[in-house]
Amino acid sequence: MSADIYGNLLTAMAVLLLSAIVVPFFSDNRKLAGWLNFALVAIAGIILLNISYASIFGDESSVFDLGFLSLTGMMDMSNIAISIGSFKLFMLLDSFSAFFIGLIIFMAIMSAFYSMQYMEHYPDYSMKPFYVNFPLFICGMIGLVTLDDLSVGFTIAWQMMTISSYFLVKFEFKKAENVKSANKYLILMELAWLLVVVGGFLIKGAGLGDSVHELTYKLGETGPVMTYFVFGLILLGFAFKAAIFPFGQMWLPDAHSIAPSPISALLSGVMIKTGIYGIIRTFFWMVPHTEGAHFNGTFWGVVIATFGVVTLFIGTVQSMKQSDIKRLLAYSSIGQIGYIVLAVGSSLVMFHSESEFVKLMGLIAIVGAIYHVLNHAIFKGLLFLSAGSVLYATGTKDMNKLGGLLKVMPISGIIAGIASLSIAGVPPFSGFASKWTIISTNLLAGSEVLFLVVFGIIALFTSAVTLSCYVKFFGLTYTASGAEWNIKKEIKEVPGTMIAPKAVLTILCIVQGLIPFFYYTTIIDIFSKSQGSIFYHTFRTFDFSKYLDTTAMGVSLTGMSGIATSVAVPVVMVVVFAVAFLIAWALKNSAGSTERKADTWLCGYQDLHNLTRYKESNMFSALKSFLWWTGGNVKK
Amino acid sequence: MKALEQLKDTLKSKFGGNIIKFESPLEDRLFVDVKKEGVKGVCKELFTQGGRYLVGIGYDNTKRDNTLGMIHTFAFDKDSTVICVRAWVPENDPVMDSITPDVPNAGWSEREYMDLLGMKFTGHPKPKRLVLSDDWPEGIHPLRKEVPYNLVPPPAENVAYQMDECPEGCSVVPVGPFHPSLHEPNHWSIFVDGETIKGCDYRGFMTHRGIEKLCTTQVSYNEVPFIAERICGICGSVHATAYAQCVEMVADLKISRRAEFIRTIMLEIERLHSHLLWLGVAGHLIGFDTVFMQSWRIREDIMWLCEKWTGNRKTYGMIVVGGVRRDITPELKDDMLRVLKKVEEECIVVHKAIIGDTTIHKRTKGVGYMTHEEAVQWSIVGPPARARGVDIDVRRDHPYAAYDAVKFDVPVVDTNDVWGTVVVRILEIFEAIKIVRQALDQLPEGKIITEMDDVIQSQRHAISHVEAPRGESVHYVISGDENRADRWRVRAPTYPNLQGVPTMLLNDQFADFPIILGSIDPCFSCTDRVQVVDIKSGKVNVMNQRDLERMSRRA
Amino acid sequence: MEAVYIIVNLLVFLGLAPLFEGIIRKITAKVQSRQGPPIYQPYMDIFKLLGKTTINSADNWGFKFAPMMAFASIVSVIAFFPLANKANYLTQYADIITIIYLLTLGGIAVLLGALSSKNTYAMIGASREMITMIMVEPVLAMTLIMGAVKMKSLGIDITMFSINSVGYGWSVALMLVVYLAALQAFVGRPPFDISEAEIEILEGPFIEYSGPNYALFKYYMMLKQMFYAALFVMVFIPFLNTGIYIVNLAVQIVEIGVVFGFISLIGSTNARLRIDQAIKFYSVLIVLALCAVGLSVYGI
């Protein structure tokens, strides 16, 4: 990577330290403060987007030329790092890096733009805070995914994270169980921290400050107990971050649930994702690959796609119990980065098996992984903003008292049900794509390797679960009925400064859907840059064309002996659909049936009213307390 | 009768100074006159004695003494006794103790008569309307005597019967007046923590139109029987039956033995009938449209049976004051014996099918739960009792008509839900083949009516109740002038068994709603004494077998 | 000349749904000693319904879109199914996890539709369904991947056919006893019929649904039954595979119409279940439904 984009990096994230220091002061004007956080984060963000497309793509030429505004000078670009007089902060941005940046900060473009008119509703809260540490959260999270060592320069980034993200979370501080929850989350994050950090130094000579790749080399030489304790800590630290069964139930929950639904959005739309970014690093790229090492890819393998495997299924499941569409949202996050989680410790497992087969699912299985990360943060955050609007629109979050909004706020509605049909990987919306890469790789995968396939099945079942999740948020949201009786204030829709973000994320549902092939191929683009990790190098010489089809913009994989195995085309589904729409559309006015209204027929004594109308808290009450024992009930 | 001597003395002992006098017209009849101070004690201890409880009645008494009666009945099974404690409240101040809170299925006789006497009841749990409909003007009550029978208020909008509160976090399922479940109108409003109840609330008498003030009104004693039998469309004869041996009493008329034996073979082909009709409701109920269709199939040759008798396939008006309308030919005889053994034929195959059948245990068994211990204390009658080892059955325990001259078993189980009910009522199907086998055996010669010479003399009372297939129906007769009853009290088995239905329901799932009602039988009709008479167009259009299908093809 | 099968296709499916329906019930009849409707009497209500008013208690899109939605999907599953072991040209274009997701749409529609109508009984019943849909789709997942994982494919026809190539084992009679077992609820029979209930919740999601809604409602039932029975078919009787398009065709249009009397004998000598019961059962099928996929791995 040229000196260039890591200048502009650091001068995008300046710009974004400067934010947090500048906005504060016009926060007692809070539409120009908005606009002014927006004006400062997009800035920051049109530089650090142009260097995300500059590393995915490979095309340096694209990279913009900030002349003096280059914090070039900072850099030690001999050892890429920035020097503190001796002392050396190392960074690294290749392509892997460069996709996350560009996640990061596209996630908060959009919700910097939905805060402006969001905030508006909080009018009780002085808004210094807020402008304080949203920049100072994204500067974090961005140099968690630059910053090349696990001591210093991850406590750094770590710490501006965590300590900025528990301000924002904590932002209502006038309910004190919202004071609590952040506590919580503080701690858990510290514990997170501390268990990496630890996990860092308990290799063979590790020093303060060494860059991963220094760390990898020693890692080599360190004994084997230790090793499977290093990697142990650092798993389980970012499987605090990332929120796997059990430790993310311990907060996210709360946390995700009392932010500000912007911050919700990336929170649980990138913030966690960084978790998974640690743990792909830490597995595939911090590997030692000396003669003697101690490092079991297929045992670290089945242990990740374990965790992965059960917080799909308990995260879920958890998900269809809740009342508060927050909670439900968050729980339901803790459910898919299951789905992430299982499909990177699937592809280590593929990626370790003998057969040429199974290691060519390994490689896909990677692909759906950050292809699922890609799109959970973009439907994700879509529906923490859409609950966002309801909350907006209503004052409440409970869907007992919510249903049918859809009639005074179609466009939100629509969005929503967009948003939900994705999450719930109904073709051919984006969630789809993913969740199908993730599961035929595991069931084909599974064909020799049993356990694969029994942990394909449980995420084809908890896809289905997942759907009931979002059938009853849009169903109890949006259809049904409720609002009328207990929401005192006129209904309207939200204004267009927060249905503009959501627009854009709803058409990126729906683009992403139906070209996975597009997606497929940057992914794979984005493994053969980046250096260093164990199958760096079977990306770069596999020739993917001979088994990775394009059939109009969909994937079809072509098996070892050339037959068919899997293919997703979206394209050709909603072709297929929509003819078939016509023809029920046909159909159902073949006979010129007329049309009349009527009111909600109950038997004939009672009306529908506040009480015969049925509730959240009686959906699917026998598949609750079949699931009991999975937990995740408490309600506050 | 040594028992109800003891009784008495008890009662004298305990509650002497409020016992007005005792009468005993019949030696298994008890009349006891209390104050209405001592109402509420006596009452308490009779049903502390084992005294199971049947029905209140109260009546307009303002011509003679200006005041109004109210009347509560007990039955001692083991004693063959019914005794019934009389008690009057002046006009001007209808105020009585409540006995809901001792003897809790009281609560629907009580609140009958606020609506319809006006009287009040203090310490009642739950005083709200229960049997005038929502739009009906407060302070005119039909059952005085001063209101005509044929009054029709002014109907009122925006008037509505406040249901229960609903518990906590729970959402209300309004099910009825229109629900396959139900088939007949009334409304429950179902009280559901997801599928599972937790309460409910009842609003029932829709189609109460007043039967009983009708019949005291406008019609003679030797009319009712037809109109009582209109009562309900299922156990016709057994309110036929119970009105009649009413007047029997009041009247001091003995019937001849043969039409006592017609009698109990109309009621026991009645029993045959309505147990099937009930098996295949209970079978649709959960879902087992097969159990409906063939045991409705056993259950037509009966039908025949009975309009080769009575000339009708249901409501045969074959019961009169004073003995039966046909009698039982030769012929008929062999027809019955005929039909009898291919029913029992096709009810042991029936029983077999659903005693093996696993998804019928999976919906019946621990479902409806109620202990013996809440039966007796609701006052359940009928199978549902019997399921639940309450050992009742007025045929034997009280007879009446010629169950004393036959022998049969009172099937009782104690599964406590609706299975129990289930086996029970299959069971006693063939018992009541072995009761009509006996009594068609043994029947005696004689004429099939009494007639009656003399007047009834007014002011008599007299209780008489029989066991309907699907439990003891209770009718309270008061003789009076002009040929008519002063007063008549029909009291359904639903009537208790409903009041206890709610205790079933309870933590059962949504789903067992329409079985467990149905578990009871309920007959709504016969609870609210109501007739549906269509009236609109004159018109009598008779359309055959092939015409129905034709209609229900091309509609 | 592929394209021709997809006619063929949508043409027997959307021909014969209804009458394999009116033979459901003249089964049902006899099994109850009636008459029973004549056999072409799911065609007359279809045509009937369509022509009857709309009564629209809902007010909102959801409630028209849903019927639509749900016969869109059930046709789009057909148009992917090779009827008569013959892959068609969009055959190709799907894979079982497609076709999986595909059915599911059906069942989102029906419950977004149970969801607007706003009526308690609907909801009861879509909660039912969704329970229903989450139970037993695992089961028709695991029949479709047992043949993925010994053809190493996920590619509609390969897995469909698998037998046919690897032949019978244990794990397949196990699985064929499983989706027997399954079938009912696929086709929300008896004793599954527990999401429409009559007798309880009156039809619970279609409760508020009348005239031309309905009908697409009640023809997308006729068409899913249908597509499990030949699903079944396909799957479990690759026997009688004779190579010709045609006499293949008739001979699985005979053997859907036996999976039809067994639908109809099993829903006429059952009670209806409770969905709390029903989910037990539902569990041991998946349980057993697994155990046939872990045996097929191993190749047994």
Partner chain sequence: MEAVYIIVNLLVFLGLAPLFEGIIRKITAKVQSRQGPPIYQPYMDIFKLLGKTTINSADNWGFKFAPMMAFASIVSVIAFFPLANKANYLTQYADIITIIYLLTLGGIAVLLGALSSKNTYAMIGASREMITMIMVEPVLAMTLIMGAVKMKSLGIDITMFSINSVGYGWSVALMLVVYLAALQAFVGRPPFDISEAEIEILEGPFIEYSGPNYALFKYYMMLKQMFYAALFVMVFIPFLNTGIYIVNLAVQIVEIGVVFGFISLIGSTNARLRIDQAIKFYSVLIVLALCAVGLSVYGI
Second form
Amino acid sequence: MSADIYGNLLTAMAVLLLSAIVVPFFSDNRKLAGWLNFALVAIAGIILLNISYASIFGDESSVFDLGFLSLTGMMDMSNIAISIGSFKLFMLLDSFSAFFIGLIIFMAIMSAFYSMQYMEHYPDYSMKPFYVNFPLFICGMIGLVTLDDLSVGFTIAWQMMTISSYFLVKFEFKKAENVKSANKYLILMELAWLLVVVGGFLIKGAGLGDSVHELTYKLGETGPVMTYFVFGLILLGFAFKAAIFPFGQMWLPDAHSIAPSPISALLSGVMIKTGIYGIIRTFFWMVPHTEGAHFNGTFWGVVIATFGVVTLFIGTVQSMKQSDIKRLLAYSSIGQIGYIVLAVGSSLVMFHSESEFVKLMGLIAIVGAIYHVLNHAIFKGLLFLSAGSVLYATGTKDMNKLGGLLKVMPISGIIAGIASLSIAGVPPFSGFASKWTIISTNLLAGSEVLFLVVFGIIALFTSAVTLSCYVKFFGLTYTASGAEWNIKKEIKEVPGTMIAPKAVLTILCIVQGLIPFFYYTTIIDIFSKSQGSIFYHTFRTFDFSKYLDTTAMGVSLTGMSGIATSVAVPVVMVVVFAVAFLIAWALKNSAGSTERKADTWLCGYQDLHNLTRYKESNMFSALKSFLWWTGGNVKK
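Next, give the form predicted on its own, keeping in mind that what was shown is the form predicted together with its partner chain.
The next block holds one chain only.
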């Protein structure tokens, strides 16, 4: 990695800081400020996406030679030390961090474009705080995945991300409950920061500003008891940020549901992924390789996987109980993070197995985790933007007051439907391949590690609960009926500037579902190029072609020694569905039958009106009652 690419990284961050300084001066002219914010975020985005592409696909010759900021310094394992007086600030830009950079800035561009029109929804609030904190929020997240220490650089990035997002979360500060929720979010995020920093300083000989590489070396000389405290505190800190159960329930539903929708898309789509980044960097990279080091990978894998399976189940069930669209999406984010955390933990367990087959499943599981990081960012960002469109058009987030929007908002309805199918893991949309990879690796590895079978079954069942959440979300919002009686304004489709970013994300939901083989091979390349992880050499030397078939038909995990094969073939499923519909159509018309139209049966009621229509509390009421003990219950 050349020093020039770091200079470009700092240039992009400087553009974001410039946006935070300049755009607020134009905030009284909302249209102009929106376009300026988008333009500067897009300029930074072009630079960062160029860096991300070059880092992942290994083509540094394609990096723009901007020439604004040039860096020189010691470089080790793609790490560079920036000298500030006598102090050194370490930055690490490898393929793994570049993946997160690309994801963060891409979603930031989508949200910035969407915000130009959406923020007209707040005529009673000044836009100055929004345009100050939006680019600072993005800059902080970029810094968090590139600054390579657990003290000074980490603190700078964390505080920039946290404080700016705090002001964005409490944007509607005139509502007392919003300020209370935002304050709770800030306190818990500062607690998370403290846990990580204290964990880093417990390493024997740790100094202020030590790079993660140096901390890893010093961990080898740290005693066994203290090593458990180090990893335990760091895990707790990043668990708060990633919204792992029970920590996520303390802040995420409140914070993500009250923030402006484009900010909610960033909070759920990418910010909580910085916690995932921290967990993976710590438990797969910050591991001493010296003889006698006191890192128990199997133990920590079991702990993380257990947190993951509980998180995915509890978060998803709580989501099913919500009547507020954005709270449903927020709880659902906790559940989807659970899938990723389960995959990370089970991968750690599998990789430390003595069985070659189980180790293979561990490599595939971590690939599935990163693929779900990508998929979740896209479809959850899209869902929050869709929720924003509903709020913009109707003025409410309450599903009990909605219904029938598909007739007046057809484009938004189709987009929300595709996003719902994606998160539910319905083939051939994006969530299917990544979820199936996570579930199938646990089931297959469970032939030798029994508890992984149980975790896989729970994850599989929870996918059905996820489907129920989005049947409710889409059914009660876009189909059914209700808005015609409850909304006292004309409802119409949102403007094109709000549809365009949603359309881009919708296309990605389809593409990522239809061609998972491209993403699998890319993620394998990311790990094989990112030095320092515990499986770096395995990814570089392992012949995946023997056991992982990635073709245009889909992805198959081929078993060893007679173990069954797990296959994700979205294209084949599209063909099967198409054939099934054709057969059904042919049978329907084979006897010359005619179609008869009749009024909908209203369960004995004579007329459909606001009192006889189906409401949120009626949907899955028996299942919600049975699972009351999971929490997240909504008073009727």
